[in-house]
Structures are given as C-alpha cells and as structure tokens.
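To begin, one chain is listed below as structure tokens, in the form predicted alone.
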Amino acid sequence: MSKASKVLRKPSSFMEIYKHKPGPEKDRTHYCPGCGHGIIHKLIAEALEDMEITERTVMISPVGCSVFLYYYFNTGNLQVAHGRAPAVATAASRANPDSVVISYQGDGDLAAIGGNNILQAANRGENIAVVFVNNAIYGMTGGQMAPTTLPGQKTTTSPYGRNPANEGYPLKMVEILNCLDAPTYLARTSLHDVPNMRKTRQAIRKAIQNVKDKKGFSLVEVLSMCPSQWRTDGPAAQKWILEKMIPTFPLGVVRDLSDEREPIARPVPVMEPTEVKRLLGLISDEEVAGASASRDFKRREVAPQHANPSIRVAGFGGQGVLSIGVALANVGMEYGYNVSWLPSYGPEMRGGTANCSVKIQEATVGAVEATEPTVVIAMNRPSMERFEKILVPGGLLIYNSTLIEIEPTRGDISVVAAPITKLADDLGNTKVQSMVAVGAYIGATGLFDLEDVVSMLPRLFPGKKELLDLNERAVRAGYDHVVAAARSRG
C-alpha cells in the first residue's frame, strides 16, 4: 500500500459503503455540491477514529438537510423527530453514560421548534455534544427564513428581505447559551476558509472529548455555506459567510470551563421491564399481578441459518406488514432476544407499499434496518421482485403465492411458497393474512413454539374475543400449511 493510499482514505467512523442510502450511488452522500454537512461530517468522523470512539459514539439526527445522517456514520444512530435531537440524545447519554452522544443539527431545527429542547439540555448540563450547522436559512424544505437568517437576507418567506421590526432579528444560540451556568463549552467557527475549517476541527475535537470525559454540555455552532438556497456557487458562498454572516455571528470560544469541571456521576436508575409497561400503560396493573404465572418462553434450537434473524417483511399498505413485524418483535423479546422494529412507509398508506425490518439478535442490535436480510417476507410480487435481491445467500425468501404468480428468480436461497392471502380468505378475513404469514415464518424456521406464539395474541391484539380467535386460527393456518408442505417434499 503506498503512502498515498494510507492518507487519502475514508475514516473508518464512516460507513465503506453507504448500504443505507436508496439508489445505485452508494459511494457519494446526498449533499449539494459545495454544502459544509460534508466537511464536518468528516471533521467529526476522523475525531471519532482518532480517539478510538466509534463503537460508543450514538449520533443523533432531526429533520433537516442531515436526516440521513445514518446512512454515512458506522456508529448507533437515532433519526428522531422536528427539534427533539436533544430530549433524545438525554435519554441516550442517561441511559448508557459510557456512550458518546453527539447531536447533529440546523438552524431550523435547533433555534426554531427545537429551541426549548436545546435550552433545557444546555440548562441540565447534559453529557452530549451538540453539533450546530447555521446556515442562515431552511435549506432542505424550500429556502424559508429560518431563526438564524440576517436582516435584510432574502429567503422565500422573506422575499423583500428580513425585516427585525416584523421578524424580530437573528437568535444568536451561543450567546443565548452562554446566559446559562451548566454548560462546558461553547464555541462558535466558519468553513469560510482553510484556517477556520482547522479551527472548527479544534473545536468540534474539544467537544467530543468533553463527552468522552463525562464533562457536560458542549455545543460548537459552525457557520456553513447552503449554495443551493442562497443562489450561488461554493467559493462565492465562503466569500458571504466572511462578508455577512461573521459581523452577525461573531467567531470564537465563548466558554471553556473543560479544565475545572468534574466528571459528571448520575445514577442509572434500572426498572424491571414488567414495571416499565406497567407505567407505560402498556400492561394492566391484573396483568403485572399475574405475569409470574404467564409461560415459560424457552429458547429453541435451530439450524444455524435461522439464527439471530435480519427480516424484511414487505407488500401492500393494509396487508398487516406492519403488524407481522411487530408481532414477531414482541415474541422475540419475550424469548429474552435483543429485538427491534423499523417501520417504513409511503404516504400512501392503504394501498400504498409498506415494509419493515425486524432484527431478532443474541448480541446487541447495532443498525436496526434490515439491508442485507436473512429472510424476506414477501407479501406482493413488487416487494418480492425489490427485496429478492437484497436477501443474503442462502437466506429464506416467504412470498405470498396468492398474490405473486411468478417464481423467485434466485438459485442460491431458500424458498417457501405459501398461500397467505387465500388461506386468510378461507378463514373469512382477509385482514388476517398478517397473522396467517407470521405463523408461515414459525412454521419455516422453527425459531418460536406455536403456542407461545397464540398464547401472546391477547396481548399483541387486544380485543373481541371471536378476533383473537380468528387471529389464532390464522396463525396455525399458515404453520400447518408451511409444515405440511415440507414434509410432502421430504
């Protein structure tokens, strides 16, 4: 490997390849050409290397232009809602203090809607760091004024300009911080130029470290260039962050107090998981009284390719895709697996297409999204045809051959053909072909008993009791008739 080759590589704290990112371009990030998001993205990345983070770093990312934030960093990642990066970084960082917990946002996230979240966190000293990307405007959902946008500045709700006597003038958030006696570091930098992007690696590395040393709250706010919005190019956009946004926005640490604070020290309060749904609302007070008396959810063998499962369940929007992957979640968590549920969905909805991932791990789920799948539930023939691919070799393909009248394309998986929506027709439902498929996945790989399964419906889907009925009979639809199946074939 020549000496070149060691310095001009990616960060390991990035992904190799953006598996996560839809299309054929999985080696580029969504960015607009002469965006800052990248450049900080690798500013952060290579601190993360540096110091030997990655396996502790949890990145969290709203709404905005960084959204997809998870599909570049190969750290934990939470994509949470408009403005809560910070209530959700708190429960981050409370719930695992060794974890490093970086919230990543914009303008119009931080200083608008989420603008109360950042001041209470800032205020309860949180042990995060937040990274604050000011761009003076909204640039993923149009060019609005945002919080942040300078007097006079023309964005698409202030065609005429900003104007302070109507809008009132800029929030400067690290001034705004600095009122407060909880935070650690505050610090505000520019991509302006090659000298400030070295300033803002300082200042980006102080505040991950801060977070590695248990010492509180630290935000670096960097001012960065959005040519897209502003209408212009990259070079000509460094040039107006110099020339407008500095005299708003001054550079610079506006605090430091890394060297006198103590590491902070807080209890992590654990609740038993029974007690949790309890307060949740999630189980009746009768039910937590009875639970010693529920069954013993014993773990079973099974065939090596059907362990630690990674599930792509797809079709239809009304199929019940959804609720098969949550029905297989709960069991697996019940059986004392480390489990998760990615929901995802057009706005479509009924009718629509919907899929979700299902990870069912003995180890620590690290990257909930199933994108190279140990089994696909296929519910339609355009989500076997989409998802048939991604399936791992030797992986299990489910179709529902009801609805898809072709036959899988692949030589080097398995495959199980049942009639899931005709078996729920028999029953006299459609609507519980999600049932019908779940009891199909048991039946093909033996990792839940049958009756451990039924004997949680009335949790999963509390009801009239002749629905929980017709949910049972559909779940030992589908496994007698995959069982069955099999051993016509054996």
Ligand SMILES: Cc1ncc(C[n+]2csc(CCOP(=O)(O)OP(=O)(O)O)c2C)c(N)n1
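Remember, it's a predicted structure, so these values are computed and weren't measured experimentally. We call the rigid core the largest set of C-alpha positions that still match within 1.5 Å between the two forms. Numbering follows the first chain given and starts at 1. First, how it differs from the form predicted in complex with the ligand.
- The rigid-core alignment places the CA of K422 2 Å or more apart between these two forms.
- Relative to the superposed rigid core, P183 undergoes a CA displacement smaller than 2 Å between these two forms.
- Once the cores line up, the CA of E52 ends up less than 2 angstroms apart between these two forms.
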Second form
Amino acid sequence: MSKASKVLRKPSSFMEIYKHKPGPEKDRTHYCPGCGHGIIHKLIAEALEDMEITERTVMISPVGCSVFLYYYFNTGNLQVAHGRAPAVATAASRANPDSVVISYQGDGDLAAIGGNNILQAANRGENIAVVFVNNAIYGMTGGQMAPTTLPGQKTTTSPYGRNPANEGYPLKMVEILNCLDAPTYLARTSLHDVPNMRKTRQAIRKAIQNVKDKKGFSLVEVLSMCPSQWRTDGPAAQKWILEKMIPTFPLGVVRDLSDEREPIARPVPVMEPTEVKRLLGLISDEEVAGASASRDFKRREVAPQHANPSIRVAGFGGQGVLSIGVALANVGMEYGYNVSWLPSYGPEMRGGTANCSVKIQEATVGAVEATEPTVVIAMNRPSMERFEKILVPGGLLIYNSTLIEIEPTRGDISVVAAPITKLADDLGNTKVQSMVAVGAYIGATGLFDLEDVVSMLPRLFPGKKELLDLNERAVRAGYDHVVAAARSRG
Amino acid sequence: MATRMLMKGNHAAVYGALLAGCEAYFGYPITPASEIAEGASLLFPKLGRTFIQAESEVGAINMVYGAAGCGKRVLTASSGPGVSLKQEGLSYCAGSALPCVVVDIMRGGPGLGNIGPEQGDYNQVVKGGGHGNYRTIVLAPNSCQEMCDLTMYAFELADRYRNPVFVLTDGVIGQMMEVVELPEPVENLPDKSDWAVMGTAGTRNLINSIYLAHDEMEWWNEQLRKKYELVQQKEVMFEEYMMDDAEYAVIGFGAASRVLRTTVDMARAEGTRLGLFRPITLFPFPKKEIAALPGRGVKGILTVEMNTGQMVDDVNLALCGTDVRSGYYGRYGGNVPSAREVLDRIAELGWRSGS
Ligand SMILES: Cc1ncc(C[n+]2csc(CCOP(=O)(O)OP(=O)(O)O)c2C)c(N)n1
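Next, report the structure of the form predicted in complex with the ligand; the form predicted alone has already been given.
So here's everything in the complex, that chain up top.
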C-alpha cells in the first residue's frame, strides 16, 4: 500500500473512538482493504484540522459505502437519503451560512439517483464542497453497474459487460457540470499513485477552502479503488484506474474561478416580532390606517330579499369576474359581515369562462360555493344560460345587456339589465366593466353605501391615481344607471 | 392595523408559517397549492428568510430535512402528485425525528388527475405514507383563519414531538378567500442545540435514521410508537356543531365540513336534529369521541368525504362494537357535494327526527 494511505497520526477532525459504530471494533473503519474511501476521508479530515474549521463543518453522509461517514468525523453530521445529499447540503448551508458543508457522494448516489439534485445545486452555485467518489461501481449493494461503469466492464447487473447500446456510456459528471455558469471549482483527480493522491489532497483543500471563503460550489471527482467489488486487490485496482478509467475520465482542474468569485452573502433572517410585523405591513402606519380604519362602515337597512346574499358572478376570462367578487367580499368585511369568496380556478380561468361565489352574511359561512345563489351577476351569455337556472325563486339576476342579447326566461326572479360593458367603454376602458358591475349590484340591492365602496378603492387598486379615478367613475356609472332605471320604472 | 385581511387559504398558510418563525420554504409549484410557493417567494425574502424553488418535490423535502436537521422551522407545500414524491423524505424526517411542516392542498387523482378539489390523499397522508413504522400528525383546517392558525400550531406540534406535521386540506380551502385575523408573531423559538446540527462546536450532533442492529431498530420503533401513542392521548382536536341534542350526525373535514354545516342548518330548519362532528386532527383521529356518539343519543352517522371513502374506515373502526348506523357519501373527481344532496341522502336513509 502506498505511503500516503498509511494512517500515521489521526487528525483531530476524526472521532477519537467511533462511538456511533455498532459492535466492539470502535477504533477500526468499516471499509474493505484497499478501498479509496478511507484515504479520501483522511484527506478531508486533515484539511479540516489545518483550516481549523472542524467545529463548524457539517458532513453530509450519503447512501452508499460512505453511509457511515458519521462514524468518523467529529463534526456535525447529517445522514441523508440516496442521492439527495446536494439538496440537504443546500438547506444546511442556507440554514447556517457560516457552517462549512461537505457533501460526500458515490457515483450511484451523485450521477444516477441524485443526478438532478447535483445539477441543480451546482447551478444554484450553493456554497458547498462536493467530494464525488467515482469507483465505477455500486460498492454498498454488492457490485452492480454504476452510471460511471466502463463499457465492457462486468458487474453483477452487467454480467456480459456494460453494453452502451443497452445501458449507455459512462457519465462524465465534471464535464457535464462544467457546462453550467455557476460552479466555482471543478476538478477530477485520482488515487492510483502517490503524486495523484497529493493532487487529490490539493483539490479537496481547494474545494473546502472555497466553501470556508463562501466562494460557492466546488466539486472534486476522485477516481477511487473498489478492490472488493472489482474482484481484485489494491495494487491491481490502482493499475486499473490508470489504464482503464483515466482514458474515459481525464484528470485535471477543469474550472477554477476561486479568485474571481465574490463571497456569497446570505441575508440575516428577521425574527424580532415588531420588526416582523412592520416588514409584513401588519403594523399601522398612517397611510395604511387612513383609508379604512378612520371610516366608519355602518351597516344599512337592507330589504330582506337582499340581506345575506349568496352571489354567483360569471363571465369570460378578462371581464374581471373574480375581481367583482373580491371587491364585494372586501366591502362586506368592512361592514363586519362574515364573508367568503371562492373562485373557479385552473384551466377554466384561462381563456374560457370564469366564475366565483361570494357570501356576505350575518351568520358563520358554511358551504362557500353558491350552489343556490340569491344573486347572479352574468357578464356574458353562456354565464346567464348556466346560472339563471340555479337562482333561488325570488332571486336577483343582474345581466350585462351589452353582451347578452337574449332575455332571461324565468318569471319568478327579479331582473336588472345593465349595459355594463358599454358603460365601461363610454368611460374609455373596457377593463373597468368589473367595477361598473359592482356599482350596478349595490345600486340594485342597497347592501352597501356607494361612498363606502368608493372609499375602499384605493385599497383594492393600490397604485396609479388615474386608474383609481377611472374605477371610481365606473362604480358610480354602474350605480347611477341602475338607480335611474329603477326610478324611471317608478 | 392591517392585521385583518381578506386572503386565500393558501396565503394564510404562508402568514401562519412566517408568524410561527419559519425560516425557510422549499417547494415546487403545483395547482392548487402554488399560491403557497408564490406567497412564500414574495414574503420570505422580505424577512431575510430563505425561499428556494426546488428542482422537484424530492429536492424540496430533502431540503426540508436539511433545514430541520439544522434546527430551523421549515415549510414545504404541495398537492397529491408532489406529496407522493415527498414520501421517502418524510419517512427519513420521521425516522430521524425531525420537526417540519408540510401543507397538502388536495386535488383530483389518481395519477395526474385534475386540479379540482378532492380529499383523496387522506390515506397516504394520515396513515404514514412512506416506508416504515411512522405517523405524521395531521391537522385539517376548514377555513382561511384555520389555515393560518393551524399552520402556526403545526410548527409548535412539530417541535414538541420532533415529527413531521401535515396541514391537510383541499383545493376549496386553499383557493377560497375569507377574513383572516393575523395573530402575533411567536416570540421565543425552542432551543434545539441539544440535537440539531447548527455549525457550531457545541452542536456537532448526528441526524440519522440508521439502526443496523435489529434490537436497536426495534427499540427506536418502540420509541416512535410510544410517541404516537402520546400524541393520540394528548393532541386530539375536533369541533362540534349542533351536536348536543343530535339524533343523527354528519362527519367530515375540510371543505366537506363547510358544506355539512349548511346541511345541518337545512336539516334543523326541517326539524331533524342533525349535528356536525368535524375532526380537526386526522392523526390523532378522534376515535374515543366518535365512539362516544351513540352513547350521547346519536342513532345514525353519515361520513361525507370528497373521495371514494377513506376516512370512513377510521370512523367505522371507532364505531366498532356500537349499534349505530354508519353510512358514507362522497363526491370526487373535483366535485364538491352540495349541502342539499347530502340532505337528500339523509332523507333517503330515512333519518328524520320525530318519524
Ligand atoms: C431509494 C434507494 N434506492 C436504492 C437504495 C440501495 N442502495 C444503497 S447504496 C446503493 C448504491 C451506492 O453506490 P455508490 O453511490 O456508487 O456508492 P458506493 O457504495 O460505491 O460507495 C444503492 C443502490 C437505497 N438505499 N435507496
């Protein structure tokens, strides 16, 4: 065995005794003779010791032969699901940005089941060091084919040798990751002789240093021996790396942007309650309080047929059907009613028709869908055809006579026809037809005071003053039209 | 004060999480849960907290595992297909005793199904879902206020028991808007330094679910079993409406329970003494309370779900040995039962007071 792999002095980053290891042998590793994992562990441990970062290092133990990484490292340890180390490492790094997070993974773990997780963590430029042990085989489970198994290589699941026509070619992860913009450092090294072990040592140190310096995603792929599953011995295994693996997996540092990259700064979470409320806008500052809190929304006397409405609003997407409901529910809330709003959601909303249910009532709201509405506001013809039918007897149908050229058919309901779209167009913007409809509804029912509704508009449409004025005119136009029409009917 | 707001159930969950001191959100979009990710992407960064749109639900739940293991309150949310993908990670969370909160806004299934509201994830969420002997604590809000309050409370339970907690509801509750009174933010978060990995000398702990020795694995399962027994004893929550003199009862959770409240009002208006029993915790299930209903004079119980009959199995188990009549009524595929059709079903069963 080569010199560098001999354990002369145990770095302090290793546990003194392997207390988590079951059984009596708490001073020996679980690895097979000639395995590369032990060497790589030692290179990491020495780096942590020399950089004096053992105490803030978090090791991510994968699934694979190195699943028991936590036996050895006197650091924080997270053992994780097969392939998911980069996702866990991401969160560990975000949770405590000053910790040094090292994701240690085998080839099955990183390149097969966790292929997407490593790609995405690399692409986010997470501040983690990844040590990727490529032994061209599944060690832990008894020598099955890995994504890095060489063409022709026999494993227990490629007994005739890996056939690229059936199982594809070895995945070259360093080269794949090198296509991304975010990674800081990418290298491939090997353990096949002492000079290359030294290069591995340097690369691992570089990756860990980068994480310590918050320079971002750094990965070292190490070509490593698995004499047991390769059915060979240590020296032959090293020779096999040199002769067979390196031609497929060329060595070298393919990217080093360590010097150019600025340290990643993560925000400090705000946890102090008052500050939390302020940042979420939950504390009154004058403007927020001004509009509503100072106004006294006094409930009005409402004709019994208009009290506690169960409203269905419907039209085509783009008519602001959902906003009509939201506006009514918001005003209802200010009057202290119990309110609910339920949209039809999803594909129905896109392009086709949209509808929503609004309840504004004295009592607690049970069912939120207006299956037996007392009011239907129909903005287009299909909506009227669909919902007129389900109005309760004595209910109110408000329909958009600009777009609905037919008459309602039922005789047991009251009907208000208003040219909602035309009134909006007259104001110069079809979009405000939703607020025309709101005006029409309160004109027809008297449930809300017109000025109360107008006072709510700044909250419903925060932002542009012109739009606000337009919406106010729209509400008034709908209201005035309906009230005038009722008066002229006497 | 703008602490009273009209908001969607999905958004209320985001507020609940933030007010509970949740420091990180990891999720992947899916209708009808996407507003949780969207709301989190808007609000978490405002408070310097972490939001990541993960590569998948598998990525998200493993990020949750990482943040929870590092001592943070952490949230993810999804719907059916995404929750299926999270199950392995949830098993790891339970096996490693990690507190976390998962919101499931159920949609139509199986398979890609549709995005309408459904309750077909009951079994996969309430019975453990992933591999191995574990349970998740499951809270079932039926209003936007509860989406906020129970999400907040979920974090407390998660920390108390070091276990994943689900907030399980359907597309109706996620998508609808109601008035939400936002509670005060949590002042003090629990100290987790004795077990969490926080990147400090004193927190070089181990998060792990491996127990190689069979006896140790058995021991650990025994600890988990005892924990769930304690949860069953101490954490049952339910709500009753008009149950005091009820001759018949309907049982439902989530949007179905909202419909059932209206059914109760309609039945009462016709003189039938119907009441509503609503489990708020689905695990622990209010077994004892349901078993006690016959003794309180209830002669017939109709379980109403937005699935083909999942919770009804638990109701029937609870009622085992009593002579109460138990029925089931369900709508699914995105359809929500109407209060009237449930009333009609009750009439068909001949359940009418004074007859
Ligand atoms: C979801 C899942 N699938 C499969 C396994 C079984 N499994 C354990 S280790 C392993 C392969 C590990 O190989 P590799 O990542 O190359 O690491 P090595 O053992 O060679 O160090 C597999 C498939 C598992 N634990 N979890």
